[in-house]
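Just one chain is shown here, as structure tokens, and it is the form predicted alone.
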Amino acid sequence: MKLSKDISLWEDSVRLKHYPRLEGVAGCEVLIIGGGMAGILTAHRLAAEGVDVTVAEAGRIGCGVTAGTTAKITSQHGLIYQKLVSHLGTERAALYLKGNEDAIGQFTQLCEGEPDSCDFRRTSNYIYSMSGEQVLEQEMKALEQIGCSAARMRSGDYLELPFQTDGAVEFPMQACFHPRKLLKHVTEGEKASSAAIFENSRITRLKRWPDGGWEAISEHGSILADQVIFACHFPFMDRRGGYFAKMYQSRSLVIAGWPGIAAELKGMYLDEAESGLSFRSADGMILLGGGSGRPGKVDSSWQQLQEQAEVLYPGWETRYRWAAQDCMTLDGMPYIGPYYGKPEPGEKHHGLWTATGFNKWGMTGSMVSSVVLTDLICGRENKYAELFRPDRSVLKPQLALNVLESTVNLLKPKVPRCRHLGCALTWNEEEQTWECPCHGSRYDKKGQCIEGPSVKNLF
């Protein structure tokens, strides 16, 4: 296995099959654009119910952010609770609780009687603080609150982390797995969906026809069609939504690597803190993750998080290293849903929908997405749909803290400056890429858009 700076342990150990080019004209009911997790997830589960579903993906299926995942499956969003139940109240915070453990069941379902295909396997997710017992008890009676028993205080002589902590809160029954090995079994295997996919496709814009549905339109063809999701990560068409506002992206660093002693985890661990560090076992190694902050202003490297991997584990040699990138909402919860509010008058459906801003919980919540976007589109009520509604207030701080980022990111003489708004880039030496501090597009050094919001290329 040759070391890449570029490739995950996901994208190394499992090849896809590749799909055409979107070539001249086709069609279809539903057209997802985006081909993660989230996506071939919508896809499969609207073809099982008969719907003309159509995927384009700008590169390769699952090489995107699916690819950049450590792959938890968990309801355990950090110790996101307390801030939920003092947000939302109690009955709101048992209801996202309810919706991400109904998502795990999901994934059990999919996975059934193909475990080892998809690495997929049940097991305890904790968050850990190295701050205090003080903020676990408070998540933990605030789980308490919403009725959830299962959950579990634990004290830092229990964990297997390799350090001492002050304890963890820990959700039993959470699930971990290999992200490429499940889109492999849901687009070629026996449970694959009747979808179409086009890969190298990128759509770059909508037209609206004046009877109804929508083109979307790529370099080299486009695609009729009555819905378009957007499952993209970040959506692109700025007209209506308003999510290079509501949304910021931040990008971590993961390094996966043999520790040198039998040092495999049984569970999935977190620190409670923003700058701490992620740890779960695959494939014999252990997944290091760390270095979490806006792109273009990442303050740390790989080599940083190597140098605390080698103080953790004495002997701990490096295999693969990649970086994650997430797009994180106002109030912690994704975007799911109508793409912008009510439809104009005349309307049943304006047509558009999104999945995004998964607050690097990207797996869970792509299951979630393919259930309520499944249900609204085929026209049934779904019990999550006002929880994660993208049109619901975003009247946070964060706001205006994205407003002047924005702003100040605008007002900088500073050249090249992203296809998205026009705000300056920074360039990354590390990994050899132009990026956005703003929304979070990026760009090769050849000036090829590789993130976004952004369709465009550099030059």
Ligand SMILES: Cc1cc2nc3c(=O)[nH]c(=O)nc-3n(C[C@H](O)[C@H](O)[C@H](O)COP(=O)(O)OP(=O)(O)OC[C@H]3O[C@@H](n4cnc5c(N)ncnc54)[C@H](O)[C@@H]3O)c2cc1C
Contents of the next structure:
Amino acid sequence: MKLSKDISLWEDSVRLKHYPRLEGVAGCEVLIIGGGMAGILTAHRLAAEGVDVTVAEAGRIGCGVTAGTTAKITSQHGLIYQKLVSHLGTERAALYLKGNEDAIGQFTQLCEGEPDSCDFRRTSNYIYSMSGEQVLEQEMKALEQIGCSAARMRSGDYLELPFQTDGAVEFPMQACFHPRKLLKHVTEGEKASSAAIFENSRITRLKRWPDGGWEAISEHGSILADQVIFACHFPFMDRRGGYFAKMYQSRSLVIAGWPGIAAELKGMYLDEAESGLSFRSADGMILLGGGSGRPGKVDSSWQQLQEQAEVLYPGWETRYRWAAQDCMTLDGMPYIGPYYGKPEPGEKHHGLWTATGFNKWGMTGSMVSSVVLTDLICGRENKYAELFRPDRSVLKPQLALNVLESTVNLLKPKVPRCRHLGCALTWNEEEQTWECPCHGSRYDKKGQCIEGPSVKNLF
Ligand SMILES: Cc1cc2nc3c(=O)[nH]c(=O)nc-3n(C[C@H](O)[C@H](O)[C@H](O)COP(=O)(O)OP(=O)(O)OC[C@H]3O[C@@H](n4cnc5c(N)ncnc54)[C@H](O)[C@@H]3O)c2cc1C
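Now show me the form predicted in complex with the named molecule; what you just gave was the form predicted alone.
Shown next: the complete complex, the earlier chain at its head.
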């Protein structure tokens, strides 16, 4: 591929300030582990409430999944509402919609007034179907039941896509933006929060203090905190919460390129099928997403994606390519709230929280997390807290699949093995990485851990 870079458009176009490494002992009221969209938005909101917040980031802020997103800000997370209505009922499905719609409004407020507005742009989101209209009609019915009158059914001819579809469900007034421009504004600009940030400071262990606080330990220092939020993508403390059983990761590929003579897309598009394609425009380019599967098992390659792009857009020229993975939950909704169920006897709360499992919809998910966690930590009620609580029922078919996948990979007579829970790793030739199909930890070819939940290097 000529002229392409193995880096995302977002990483290449915005440089973020460097922050010091954690050395010695520091202290704060709330420590946030992870400086991605979820961690930074939550730090920003908590600091605005006068809370003394520190963020500890393993690498550089905004270098995780947030660097690999396609940054659509929408409450249309696939054709999810028919599932939510049938599993949770109309009231809770409507609450899910409302929480994510509120998040769009909160992004609008944050981006407004910035010199470049973080490239924030209001537009429609479309979930299209290649397998008939029936799934779309069912979704429309569910949306009607929860009182969503803005959604529209659109015919294939209405869409800007360069191929025939069976139509789409449109959500008008959604948005897209440049995620690292937003991170820059809330950490360096006029709206910057007072949160302290440490980079290159991977937290590897947490120790409970008898007085109720926590000590978070990195290679060169530690932080004493009253409360700790795991916003580190995949929570790594396995003793509690059971995240290793109730989540897996799904990896996808993205290429960004000039689409030849074709015009930019106004709307944002996603196939309702998991194996389908995603489209949006940014900076004169089209971002084409595709291929998905557990790390080490992605069902496509950049070459295949490029070939698809060349067929769809004759004259296509790839400028960037990247891959990223997100945590998938058992019921398709994120886990936001207390890290595990009940505090110890005699404790008001255990002071551990998480925001994870965004199912590839972590832009609005991160914003919702920042609101829910800030309310809970500040001792306020939050109407979404119950819906997203991480200890909700885990008795779902996906749980059995997760356990099966882990068992198969644990039994494989193959080295090397993941330093998280010992699953056999798979070599990804294209990205030159060792990847764990069980929980998604990744290592570079020298064995350096580049993505959790593992917190240890291979050798
Ligand atoms: C291909 C793709 C496309 C997507 N497109 C969209 C989209 O269009 N719209 C949408 O809403 N969502 C989208 N998503 C999902 C969204 O990008 C993610 O859900 C979101 O970025 C997650 O943010 P985060 O802060 O939880 O994670 P991250 O951005 O990964 O941040 C977590 C941070 O924690 C750090 N960390 C990890 N372990 C430790 C440790 N032990 N100590 C300290 N730090 C640690 C990491 O280095 C990382 O920087 C997409 C996801 C993928 C994979």
